[in-house]
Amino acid sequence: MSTILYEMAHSPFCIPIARVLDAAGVQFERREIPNWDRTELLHLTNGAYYAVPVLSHNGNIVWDGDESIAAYLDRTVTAGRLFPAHLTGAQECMIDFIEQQLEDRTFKLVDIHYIPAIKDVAHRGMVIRHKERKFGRGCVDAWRRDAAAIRADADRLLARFETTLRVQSFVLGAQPVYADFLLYGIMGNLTFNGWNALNAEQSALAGWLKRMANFRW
């Protein structure tokens, strides 16, 4: 059966799933979902879910509900390599940090470029309204105004990964786990379309990104 990843290519949560599938040798189709029209996702999930990613795999429609897509792939595709039992506690702490603190800074540095790049004014307006419902009126303009401070804060959080990756190949040891793929998604989002770049002090992160991009099981 075919495998289809319904995604937004710049999404920090879609990039990891695509990289996991590729690393595991799974052939899959990537289907871009317009940020301003989630109709296809609602049809796929019988109205239960409208965010990305959504995965169609072996006749199953999977999204981040009772079981995350990452957990599903770990069970069906990667033979437990994403979530090894002996790293459970450390990885849970790291995933929470990446998803809650780091992503909270980095997505803003992307949205200030991504949103103006949406050509259709109605589509762009829909995305802005979505952001403002969640983050408050004028949020995108505020992120643009405060971009230097947001980037400095993001770099402060990334420094702990830079330090770690100077002494080991991946964030929790010699082999990548889901925290690596998640961080890869955050960094892929941050640097999407060349809108942001790593700085000179982030050489270990740059080397790790190359390892992650080429990694295969």
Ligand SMILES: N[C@@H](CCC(=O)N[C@@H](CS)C(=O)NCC(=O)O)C(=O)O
The other form holds:
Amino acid sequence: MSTILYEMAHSPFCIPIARVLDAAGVQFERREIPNWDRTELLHLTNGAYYAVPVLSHNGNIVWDGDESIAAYLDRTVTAGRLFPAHLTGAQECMIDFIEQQLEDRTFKLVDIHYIPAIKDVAHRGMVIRHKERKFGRGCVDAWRRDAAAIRADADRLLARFETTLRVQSFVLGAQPVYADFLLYGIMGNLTFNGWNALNAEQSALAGWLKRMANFRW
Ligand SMILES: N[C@@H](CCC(=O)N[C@@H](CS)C(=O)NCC(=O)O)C(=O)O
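Just the form predicted on its own so far, so send over the form predicted together with the ligand.
What follows is the entire complex, opening with the chain shown before.
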């Protein structure tokens, strides 16, 4: 049966799912969802969910609900390799840190490039409206003004991975786990379209990114 990933290509939460499917050798179709029109997602989920990613896999429509897409894939495709039992606590700490603290900095460094690149003024306006309803009026301009400080803050958080990745292949050991895929999504988002680049001090992260990009089980 077919597998379809409904995504936004730059999304830090979609990039990990695409990479997991790819690493596991699952053939899948990618469907780009317009940021300003969630109609297809709402029809697919019978009104239950409007964010990306959503996965259609063997007739199941899956999103980050009671079970996350990553947990679903670990149960049905990757045989427990994304969430090995002995790393549960360490992964929970790391995933919270990546999804919350790190992503809170990196998405702003992307949005200041991503939003102006949306060609249609009404589509762009709808995305700005979504951001402003969550982060306040003028937030995108404020992030642009504060970009150097936000980047310095992101780099301070990324340094925590840099030291570890100098001495081991993946963030929690010799094999990649979901935290690696999630961090790969954050870095893929940050560097999307060349809008941001790693700096010279982030060489271990750069090496890990190459390992992650090519990893196959
Ligand atoms: N996977 C997460 C979040 C996914 C997410 O935030 N996706 C973003 C794209 S990066 C999105 O579609 N946001 C649109 C919205 O929330 O309206 C969850 O639902 O727990």
